[in-house]
Every structure is written in C-alpha cells, then in structure tokens.
Ligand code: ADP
Amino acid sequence: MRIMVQKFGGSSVATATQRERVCARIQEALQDGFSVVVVVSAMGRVGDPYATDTLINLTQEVYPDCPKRELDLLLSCGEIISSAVLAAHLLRLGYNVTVLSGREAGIITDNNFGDARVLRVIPTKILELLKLKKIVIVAGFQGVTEEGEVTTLGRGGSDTTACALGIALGAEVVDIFTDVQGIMTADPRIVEKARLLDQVTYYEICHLAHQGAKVIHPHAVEMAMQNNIPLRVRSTFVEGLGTLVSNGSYGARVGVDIRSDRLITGITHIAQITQLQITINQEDVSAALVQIFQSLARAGISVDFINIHPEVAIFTVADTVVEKAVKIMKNLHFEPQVRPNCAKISVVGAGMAGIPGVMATIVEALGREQIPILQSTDSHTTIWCLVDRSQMERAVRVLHQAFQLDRED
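Could you give me the structure of that single chain in the form predicted alone?
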C-alpha cells in the first residue's frame, strides 16, 4: 500500500471555495494510486470564527490566565471542526471518509500542555481504515497523554502531526500544502526577484525555518530528517510540485540535477529583537555568566545570538521580554546596555561549509550600502548578522543580489 500524507493549513480550508481546491488535491493523490491520510489545521487566520487565535480570545477576554490544560481542550476544537467540514465536502463528491481526532489517530504526547511533544504514534486504526479504501482525515495540532488528557502541539503543530503520521505509516511522501508555491530564496514581499527552490536539504530548511521562514515548522522537518521521510512544500492553489525537502533525489523529481555547488540557498530575517550587552566586572567571570544565563532560563527567557568575550556578554532577546530581562540583570547588579529595534539576517546554505569568501561577500555587500553589522556569528550552514531594524529589508535585498539568488542554479 502506497501511503501519502497531505497537510492543509488554515488558509487552505478557510472557505468553501478553498476547500473544494483541497478536495481536488486529494483526488489527484488518489488518481496517482496513493492511499491518502489528510491532516488539517483550524479554518482561517486571526479573526475568523474557528481560527486558533479566535478560540484563545474566547477565554482571555474573560480570564487571561486560563490553565493550559483547559485551554488545550478548547483549542483542539478548531481542528475537529475543520476536519468534519472538509469531510462533508468529500462525502458530497461520493468519497468514503472517516474523521479521527488526535486521540483516535493514536498520537501519544507528553503532558506539556500548549506545546506537547509527540512520544509515539499507534497507527493501527488508520491502517485498518486505509485497507477499507477510506480517506482518513486527522485533526492536526493535537494528541493525548498516556493518561488520556487532550494536548496541543504548539504553533505549527499540524506540520508535526503530518510528519509524525508519515513516519508511523511509512508514507512515501508528506505533502505540506500552504498558500505559497514552496520555499523561496527570500521573502517575496521584500525581494521581488525571490525564486522558488525546487529542492533543499533537511538541514537547510531547518535553518531557514528556525531563522524566520514560516512555511513549515522546524520541529516537523527535524522529525522527517531523522526518519528520512521526503517532504514537499506545495501550494494548494497553484499547480506544481513545490519544493522537495530530502537528503537526495526522489521519484517525483526524476531528471532534477542535484548540484553540490549551490553556495547559498536563501536569506531569511527575524525582526522585533533587542540586543543586550553586559560588562562583567567580577573576578570570577564564569560564575557571573552562569548566574546571568541561569536566571534568564528560570524566568523562561530564551536568549539568542550569543557572543561571549572575557569581560562582556552580548546576546539578543525578543522585544516582548526585554523589560523582564533587564529587571533580572539589574537585580543581579548588572547594568545592561540595551540596543532596541534590531533584526537578524540569516544567510543559509549547506554549500558554504569550508568555502572561503562567504563572510567577505556579506561584509562587502552590506558595507557598500552603509548597513552596519552590529553583531555576527556563524555555523557550518548559516551566517547571522544583526542589523538595525530600519535597515532589515534593504539588507535582505542586498545580500540576495550579492549571492545572485535570483539566478537559476
């Protein structure tokens, strides 16, 4: 049995017209000989009646600190509604369909309500239904603990549902359908000549997703990578195979030249971050650093873009937690220098490892446009530069041009 998992995001199932397009995508997979498992998100975006954020607001307007356990019960309803409505469309077309909640689909998670991790999937019921030639629709974004408590998987959780099911079912491919054509070399709203990528590696898309590309959740990619399940990021509304994410070639990409000489894959960006710089005038610098980062961790503050020097610690935090972080530092008798309104630009490419000149190109391109680099760091696949928020979009365009990403490989 050839199994395909298809995931459709909220924008794909928001209206009756869009749901009819989803049905067409499901029909295509059936015609290609696949047994199909469909994962859906809640319908629409912020402000739509059944969107996740709309459901959150139902309780926050009354009591802003609703327990996460009770909130998960509410939030799981959005995907249930979406699944049942999509099933109605398919039933009207004459298809045999069964809808399953996360619990019924066998998705077992830990008890971290609001951001649960999938522990395992028991796909017995899904496989039984597929053998009966049924289309199985699974409510995304949700699972159940060992004790039977309903959980949700955090933002982008339906991507995680799809990948977890793809792994458990031994799917031939997992298609992530969204409202864009696939993975682009940069945000097309910023870079007019941003180009669709036919293929990327798991490592590249993980870095792109972590650093601002919001097409697919990075945890879902990590799951697929660990189990070598090919992913395709595709458009619900535009024809085409989108972007293949894998470690190598895949049957649907026969004839595609997978070239190892692509230096840079894409440019991403994250705004709304603040840089903190702390001078450490203590004899035991190591102890001071432990105190700083442990205190921030206990407060639930994630730090990023970390540079440690003999007497200075520099890092960034989200704008939303700056006030809290500064207060913690002052309670520890440090006076942080605060640089607000920053943005992080990420240059991502698996081909850059060990290749000289990448940083030189970045420095030259930004310097030519008089865009100061406030901070930088790198890994084997990514170089990050911190710039002023007002320079962010120009920096993305400049680097996209500098690495000639508008040209075909």
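Next up, the form predicted together with this ligand, please; the one we just looked at was the form predicted alone.
Here we give the lone chain, stripped of any partners or molecules.
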C-alpha cells in the first residue's frame, strides 16, 4: 500500500469553497494511486468562529488562568469540528470516509498540556480503515496521554500530527498544504519579493522554523529529519510542487538536486519579545547569575538572546511572561531595565559558517536604513539581531535585499 499523508492548515479549510479545493487535492492523490490520510487544522484564523484563537478567547474572557488540561479539551474541539465538516464535503462527492480524533488515531503524548510531545503512534486503526479503501481524516494538533487525557501539541501542531502519522504509517511523503506556495526566503506577507525555495534540507528548514518561519512547525521538521521522511510544503490553491524538504537521497530519486550549500537560506522574524537588562552590584557575580537563571528556569520561563558582561546580564523573554520574570527579579532584589516591543530578526544560512562578511553586510544594511541593532548574537548557522518592533518589517526587507535573496541562485 502506498500511503500519502496530506495536511491542510486552518486557512485551507476556512470556507466551503476552500474545502472544495481540498477535496480536489485529495482526489489527485487518490488518482495517483495513494491511500490517503488527511490531517486537518481548526477552520480559519483569529476571528473565525471555530478557529483555535476563538476557542482560547472563550475561556480567556471569563477566567484567564484556565488550567491547561481543561483548555486542551476545549481546543481539541476545533480540529474535530473541522474534520467532520471536511468529511461532509467528501461524503457528498461519494467518497468513503472515516473521521478519527487524535485519541482514535493512536497518537500518544506526554502530559505537558498545551505543548505535548508525541511519544508514539499506534496506527492499527488507521491501517485497518485504509485497507477498507477509506479516506481517513484525522483531527490534527491533538493526542492523548497514556492515562487517556486529551492533550494539544503546541500552536501550529497539526504539522506535527501529519509527520508523526507519516512516520508511523511508513508514508511515501507528507504533504503540508497551506496558503502560500511553499517555504520562501522570508514571510511573503512582509517581503513581496520573497522567493520560493523549491528544495531545502531538513537542517535548513529546522533553523528557519525555530527562528519564526511559522509555515511549518519545528517539531514536525525535527521528526521528519530523524526518520528521513520527505516533506513537501505546498499551496492548496496554486498549482505546483512547492518546497521539497528532504536529504539528498530522496531528492535524487525524484530528480531534484537537494542543496545545502546556500550562504543564506532566508530571513525570519519573531515579534512580541521584551529585553531585560540586569545590573549586578554584588561582589559574587557568578552566584548572582546562577540565582537569576535558576529562578527563571524554575518558573518555567524560557530565556533567549543571552549576553553576559561583567556586572550586566541581558536577555529576552516572550511578552507573555515579562510580568512574571520582572516579579521574580524584584524578589531577588534586582531592578531589571525593561525594553518592551522588541523583535528578533534572524539571518539563517547553513553555509555561512566560516564565511567572512555576513555580519558586515548586516550592519551595513541596517545602518544605512538607520535601524538600530539593540543586541546581536550568532551561531554557525544564524545571526540574530534584536530591533525595535516598529522597525521589524523594514529590517526583514532590508536584509532580504542586502543578501539578494530575491534573485535566482
């Protein structure tokens, strides 16, 4: 049996017209001889009646501290609604369809509600249904703990469902259908001239995804990479094969030359972060640093962009946890300087290691446009710059142009 997993994001299933297009995509896969497992996200985006954000708001407005376990139960409904509605479209066309929740699809996770990790998948039921020539629709973004409690897999987690199923079922390929043509050199909503990357390595996409290219969830890419299962990120609405994410061997099999030697793969951005700067006046600086970072870790606060200087610690946290982080610092008798409204711009490229001039291009380009770099750090694949949120879009565009990413390579 040749199995294909097709995942359709929220913006692909928001309206009846869009769902008709989804049905056509499923039909194409069936015509190509695949047994098809379809993973769907909740319908639409912010403001749409059954979108994940709308469901979150239902409880937020009443009780903002709703326990994550209860919230997960609520959020899982979005994908179930979407699956049943898509099934109705397929049934009307005469297809044989079964809808499964994450639990029924055998997706077992840990109990980290709100951001659970898939531990294993028991694909028995799906395989039985495929043998009966059914199209199986699985509600994305959800699983169940060993104890049977419903979990969700973190925002954007339907991609993870698709990859986990693809791996467990030995699928030939996992297609992630979305509202853009594929993975691009920057978010096309920000950079009009962003170019489609028709082939990329897992490694490159992992970096882009971790640094904010929300077109695919980083856990999904990591999973695919570890299990060497090819992914395609494609448009539901525009013809084309989109971006093939794999290693060289699959690329060679389907006649695509997978390169990993690009100097810069793309520019990504993450908004809604705040910089904290803490001056350490006490004599034992290292004891103070231990105190600061251990206390934040104990509170489950993830810190990023860490620069330590003698007597000063600078780092960023997500806007959502600033208040909590500042309170912790004050309890330790530190007075953090808070710089709100920051954004992180990442220049990502697996080929930049050891190549001189990348930082020079960044400072020159941002300097020319009078975009101050508030903080910067680097690894062998990425250079990060912190800028003011108001400059974020412009900084992405300026860097995209400076590295000539709009040109064919």
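Positions refer to the first chain, counted from 1. What you are looking at is a predicted structure, and each value in this text was computed from that prediction instead of being measured. Definition used throughout: the rigid core is the maximal C-alpha set that superposes within 1.5 Å between two forms.
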Q: Classify residue 336 as shifted (yes) or not shifted (no) between the two forms, where shifted means its C-alpha moves by 2 Å or more with the rigid core superposed.
A: yes
Q.
Superposing on the rigid core, is the Cα displacement of residue 360 between the two forms 2 Å or more?
A. yes
